[in-house]
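Presented below, as structure tokens, is a lone chain in the form predicted on its own.
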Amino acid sequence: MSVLVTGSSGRVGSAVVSRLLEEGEGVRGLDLRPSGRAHANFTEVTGALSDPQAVETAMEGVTCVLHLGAFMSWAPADRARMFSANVEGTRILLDAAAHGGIRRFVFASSGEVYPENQPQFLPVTEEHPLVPNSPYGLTKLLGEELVRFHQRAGRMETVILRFSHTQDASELLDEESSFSGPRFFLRPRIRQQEAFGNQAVADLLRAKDPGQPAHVAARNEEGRPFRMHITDTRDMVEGVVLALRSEGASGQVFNLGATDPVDLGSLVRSMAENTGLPVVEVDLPGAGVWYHTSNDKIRRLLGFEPQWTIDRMVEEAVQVRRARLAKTRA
């Protein structure tokens, strides 16, 4: 087997690589950013999913496609770019992979088609309903229409992966982190809030500053914390990997993520055990972030088990935390 995978220098994509090369897989890596990987099983194209000359170049030879690659935002500025990426780039994708007689197409989807911030029931399957409130979910269920057009059309098999909210357990505690620094940490989420023109919630987290590095749990207008799925790459990769090999993946659609929800309170409030800061909690304006979003089909079917728990990616986050501190010290 070869395989194109997509945003092959992302966080997913390059560990789904690395997972591939180790056993044996002949990979090819189509991103924007070179990944600078030196493998003999391994080559890579740079260039966007809109350009179609990087595409067929990508596709010759490669008998399967894992399309990891996405552009995300919540930036206005960025919405013709991510249309671009996530919509465009994935008909010409499919259109080449339907033209090079590709065996079977991967595409990683998301959460916010549902949306899982306003779930009409819970736990949330893949029977809810599809009425994405934000553009890059609305990319994402576009790109799931183009998916399951080439699978009526039996031309390849196709699976669809709604992907759950994804983090490397090392970063959990990195308040640098574009992930983890605005989720849980006070300071780097007023500059994220500030950054999406939202000074209205930026300045009363800022009213809420102790004067020093603090965690924040955010909570909705009525005190409830925020719960949400928060997955670990390798439980993503291994995912991924079952929906490329596994027989009874053909033209499914799955949840991929944790099994169980995190309620964000009680973990700022065991990561503060460890890091010593202040917890900061903070009444936000709406109804919050608070789902739970099914993983039972892809379990059942594929025999997908999340190997990392939630508080075995804290365990982990604190042993890198505190080498970091170590050589920062030295």
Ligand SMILES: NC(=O)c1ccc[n+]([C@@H]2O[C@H](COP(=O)([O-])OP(=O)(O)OC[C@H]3O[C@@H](n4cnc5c(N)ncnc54)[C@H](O)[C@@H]3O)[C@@H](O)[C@H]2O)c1
Second form
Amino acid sequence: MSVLVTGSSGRVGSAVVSRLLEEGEGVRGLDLRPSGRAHANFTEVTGALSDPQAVETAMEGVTCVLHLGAFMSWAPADRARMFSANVEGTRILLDAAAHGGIRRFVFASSGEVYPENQPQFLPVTEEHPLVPNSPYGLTKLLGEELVRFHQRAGRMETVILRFSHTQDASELLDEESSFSGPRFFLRPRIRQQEAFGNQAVADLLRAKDPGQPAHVAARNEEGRPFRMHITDTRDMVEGVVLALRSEGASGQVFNLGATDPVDLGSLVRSMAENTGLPVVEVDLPGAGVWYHTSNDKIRRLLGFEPQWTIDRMVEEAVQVRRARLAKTRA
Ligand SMILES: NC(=O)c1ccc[n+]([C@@H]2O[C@H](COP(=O)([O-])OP(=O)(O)OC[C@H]3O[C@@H](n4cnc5c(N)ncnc54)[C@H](O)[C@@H]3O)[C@@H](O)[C@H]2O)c1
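Since the one above is the form predicted on its own, can you give the form predicted together with this ligand too?
To see the whole picture, the full complex is given below, headed by that same chain.
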């Protein structure tokens, strides 16, 4: 079997490529950014999902597609680029896959299709209504519709995976990380809110700055800490590989992510015990993020069993942060 992995230079895509190569598969990558990877069983096309020529070249000789490439952005200025990559790119890829006789097509969707951050019921199951409230979530829902269309219309097996929020453990305690920096550190959060144009929130956060780097623990307006899933990339790789290979996955939609949600208040406190930074608690306007998404279906049907609890992830993040700081000091 030869597998096309889109987003092959990204967080999940590159880890999936490594895993498939370790297992002796032939892999083709497609990404805007070259991976720099050299391996006898790996070839890559550097190009855009929305470029039919690049997609056609990438599709040559492959039997299955793992469509993990996408542009994730919540910035209004990125809207056109995001729809081009995530919607038009997915359409072009699906058409080429159907035309090329691809056997199975696995699509990385997102919990933002529900959306998890404003659930109608908990835990969020695959039956939850699909009413995204972010343009990014909308691009993923439109991508799902394109996949469902091909599933109805053709002979290609399809699998939709609604990804949990996903991180490399090494990103968790990195102020520069695009996700974890603003989530767990006060000053990166202020910069993020300013970039989003949320000046009132930025001012609220800045008023709490203790004059030194600090963690931030966001709570809702009633003081309830945020709660969400944070899944390790390595567990996502397991789920993607199961979706690629399991007979029972064909035609299905699965939530893919960690079993238990994480209370961000406790998480930040356990981070602070290791970093020695103060924790600033901030009550933000609104109901806040507080969800639990069920991974019961993928565990039951495909035998998915996540290994990387948040405690294990933090342990690793602490080691990586210590090594990084020691290097900076040297
Ligand atoms: N990481 C998360 O928290 C999360 C959550 C839900 C869903 N997802 C989805 O999972 C998938 C993998 O996420 P990730 O964390 O590895 O993201 P990532 O940003 O690390 O990787 C995405 C890759 O896609 C590539 N890409 C972007 N636009 C492209 C285009 N137009 N043409 C070709 N390549 C393009 C990027 O260069 C990047 O290497 C994505 O589809 C993402 O939308 C991720």
